[in-house]
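Below you'll find only one chain, the form predicted alone, shown as C-alpha cells.
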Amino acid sequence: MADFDAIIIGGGPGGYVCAIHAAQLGLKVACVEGREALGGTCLNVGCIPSKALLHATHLLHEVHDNFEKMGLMGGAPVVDWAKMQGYKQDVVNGNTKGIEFLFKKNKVTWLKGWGTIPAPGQVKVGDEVHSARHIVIATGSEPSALPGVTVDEKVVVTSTGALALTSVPKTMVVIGAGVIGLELGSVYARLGTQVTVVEYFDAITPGMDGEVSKSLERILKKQGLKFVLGAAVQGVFVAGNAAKVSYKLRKNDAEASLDADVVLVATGRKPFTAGLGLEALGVEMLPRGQVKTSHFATNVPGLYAIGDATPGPMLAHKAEDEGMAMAEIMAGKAGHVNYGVIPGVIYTTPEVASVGATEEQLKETGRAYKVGKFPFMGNARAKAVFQGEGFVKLLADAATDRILGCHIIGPGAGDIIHEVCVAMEFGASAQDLALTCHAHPTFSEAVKEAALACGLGAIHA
C-alpha cells in the first residue's frame, strides 16, 4: 500500500497528461493502466496507428494518381501488408515508449493493473490497495454496441480490429459514416477495396458544417467510397468468411442487403466505466453512461471524471485540455478548459477541419453573422500539389466581426485550423486576421483569404 496526493485511473491522453503536469506541480502522483502499454485506445488502437495508416495509403494514393503528372516514372509499388503493419506498430511502440519515459522522469507511479474504487480515497491494484487526495476517472471510451451486430474482431470488426486485419479485404461495409468510418474506410480504399458506407441519417459527418459535409462526400466518392445514407442498419449475418448487412431505408422502408468480407461497425464511442465500482460508491450517472461532474468533480468528495468518461466531444485533445485542468485544480490552482475552442479534425484526403459553430448553429440561435469563403483552387501551394479541391470558411458576427467559427476542407486543415483557434480564444475579429501577414507559398494564406472575404473580399477569387 501506498499513500499519493493524486491517482489517476486511466493511461490515455486525459490521465497521462493529468499525471504529468499533476507531477510537475509537486503532487506525488500514480497513473493506473491494465494495458500492457502507455497511451490508451489513441496511442495503441486508436488516433496514432490510423495516422499511420492513412499517411502510408495516402502515399499510395499519390505514387498511382500524381507521380507521373510530376515527372517521376516507374513501376507502381506493391503494397506488402504485413510490412505496413510492422511500420504501423512500430509507430505505435515508439510513442508509447515515449510515455513510459516521461512518465520516469516526472516521478509518476505507474501501477500496472485494472484499477476499482472500494471507497472514497482508495484504490484497488491487484491486491494491494493505495490511498489519495485526490482520484481521477480518466478511462476513455470504448466502441458502441449495435443491435443485431455481434462483433467478432474478424469478419465484423471495431475500429481496433479494422486496424489489424490479417489481410486487405476484397470488399468491406462501414456502418457509420463519422470520423472513424471514414479515416478507415479511406484507408482500405486505397489499398483497393471496395467500400460502402452505411449511414443513418442523410448526410455524412453528422452535425458537421453542411455545406463541408457535402463537399467531403462528393470528393470521397471520386475517391472510390460508396455511400448508402438515410439507412437503418437491421442486422448483420456471418457465414463463414463473409457476411451480409441488411438494412432499411428511412424514406421508403424499402429493404436491400451488402455482401463484404469484412463489416466495420463505426457508430460511435461509449464512456467506459465498468469494474470501477462507481455504483456501489453512490456516484451519479447521466443516461448515457457519462459520470455526472460539476467543474469535473463528482458527488463523492475527493473522486473526479475527466476525457470521455465525461460528457462533451470524444476528442483526445479535449482530454488533454482537462487533464491539465484537473491538475491545476488538485494543486490549487484555478484550471479552466474553453469548450468553445475545441477543433475536431477528419484525416482523410482531403483533411477536414472545424472549431466554433456551425453555420446551422448560427441560423437555429438566430445569430447575425457574415460568412467569409476561400477556395483552395485559389491557393498556389494547395494546386501545386493536386489538392485544389475544398475551401476555408470563415465565420464572423455581422455587427462585431468577431469571429464566431471557422470550417476547412483542404491541404492541412488540421493544422491550419489552429491559427483560427488562436485568434478566437484572444476574442479576435475576422479584420484581425486578415491584417496579419501570411508566409507565401502556404496553405494557410487561404485563412488570410477567407477572412478578407468577410470584408471587402478575397484578393486571389
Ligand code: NAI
The other form holds:
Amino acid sequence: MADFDAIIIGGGPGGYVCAIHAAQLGLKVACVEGREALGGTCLNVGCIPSKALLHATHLLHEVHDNFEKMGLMGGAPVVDWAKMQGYKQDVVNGNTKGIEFLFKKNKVTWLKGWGTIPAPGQVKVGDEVHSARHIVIATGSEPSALPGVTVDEKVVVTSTGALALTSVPKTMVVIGAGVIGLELGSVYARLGTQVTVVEYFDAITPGMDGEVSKSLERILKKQGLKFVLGAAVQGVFVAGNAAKVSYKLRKNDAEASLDADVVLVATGRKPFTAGLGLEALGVEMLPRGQVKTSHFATNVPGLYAIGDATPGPMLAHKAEDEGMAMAEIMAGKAGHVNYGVIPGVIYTTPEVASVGATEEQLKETGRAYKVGKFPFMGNARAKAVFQGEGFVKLLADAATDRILGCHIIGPGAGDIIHEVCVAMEFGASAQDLALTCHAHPTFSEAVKEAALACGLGAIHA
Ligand code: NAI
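Alt. form predicted together with this ligand, vs. the form predicted alone above:
Starting with the chain above, the whole complex follows.
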C-alpha cells in the first residue's frame, strides 16, 4: 500500500495530462491504467491510429488523382495492407511509449491494472489498496450499443475493429455519419472499398454548421462515398462472412437493406465507468451514464471526474484541458476550462473544423450577427495543392464585431482554426483578425479574408 496526494484512474488524454501536470505542481501522483500501453482510446485505438491510416490513404489518393497533373508519372503504388497496419502500430507505439517516458520524467507512478474505489480515499489495483487525498475518475468512454446489432469486431465492428481489419473489404456499410463514420469511411473509400454511410438524420454531421455539412457531403460523394440519409438502422444480420443492414426511411417508413462485407457501427460513445464501484460509493450519476460533477467534484468528498466520463463533447482535447484544470485545483489553485472555445475537427480531406456558435444556434437565440465568408478558391496556396474547395465562415456580433464562431471546410482547417480560438479567448473582434498580418501564401489567409468579409469585404473574392 502506498500513499499519494492524487490517484488518477485512467491513462488517456484526460488522465495522463492530469497526472503529469499534478506532478509538475509538486504532488505525489499515481495513474492507474489497465491497458498494456498508456494513452487510452485516443492513442491506442482512436485519434492516433486513425490519423496514421488517414495520412497513408490520403497520399494514395493524391497519387491517383493529382500526381499526373503535377508531372509525376508512373504507376500507382500497390497497397500492402499488413505493412500499412505495421506503420500504424509504429505510430501508436511511438506515442504511447512517449507517455511512459513522460511519466518517468515527471515521477508519476503507473499502477498497472484496473482500479476500483472500495472506499472514499482508497483505490484498489490488483490485491493492493492505495490511499490518496484526491481521486480522479478519468476512465473515458466506449462505443455505445445499437439495438438489434451485435458487434463481433470482425464483420460487425466498432472503430476499434475497423482500425485493425485483416484485409481491405470490398464493401462496407457505416452506420452513423458522425466523426468516426466519416473519417474511417474515408480511409476505406480511398483504399477502394465501396462505402455506404447510413445516417438517421437528413444531413451528415448533425449539429455542425449546415453549410459546412452540405459541402462536406458533396465533396465526400465525389470521393466515392454513398449516403443514405434519414434512415434509422433496424438491425444487422450476419451470415458467414457477410452482413445485411436493414433500415427504415424516416419520411415514409419504407424498409430496405444493404449487403456488406463489413459493417462499422459509429453511432456514438458512452461513458465507461463500469467496475469502479461507484454505485456502492453512492456517486451521483446522470441519466446518460455520466458522473455528475460540479467543477469536477462528485458528491463524494475527494472524488472527482473529468473527460468523457462527464458531460460535454467527447473530445481528447476537452479531457486534456479538464485534466490541467483538475491538477490545478488539487494543488490548491483555480482551475478553469472555457467551454465556449473548444474546437472540433474532422480529419477528412478536406478537413472540417469549427469553434463557438453555429449560425443555426445564433438564429435560435435571436442574437444579431454578421457573416464573413471566404472561399478557398480565392486562396492561392489552396489552389496550388488542389484544395480550392471549401470556405471559412466567420460569425461576429452585428453590433460589437466580437467573434462568436468559426466554421471551416478546407485544407489545414484543423490547424488554422486555432488562430480563431486564440482570438475568441481574448474576446477579439473580426477586425482584430483582419488587421493581423498573415503570411502569404498560407491557408490561414482565408481566415483573414473571412474577417475582412465581416467588414468592407474580402480582397480576393
Ligand atoms: P457521433 O455522435 O459523432 O455520430 C453518430 C452518428 O450516428 C450521428 O450522426 C447519429 O445521428 C447517427 N445514428 C445514431 N443512431 C443511428 C441509427 N440507428 N441509424 C442511423 N444513424 C444513427 O458519434 P461517433 O462518430 O461514433 O463518435 C463518437 C465520439 O467520438 C464523438 O463524441 C466524437 O466527437 C468522438 N470522436 C472525435 C474525433 C475527432 O475529434 N476527430 C474522431 C473520432 C471520434
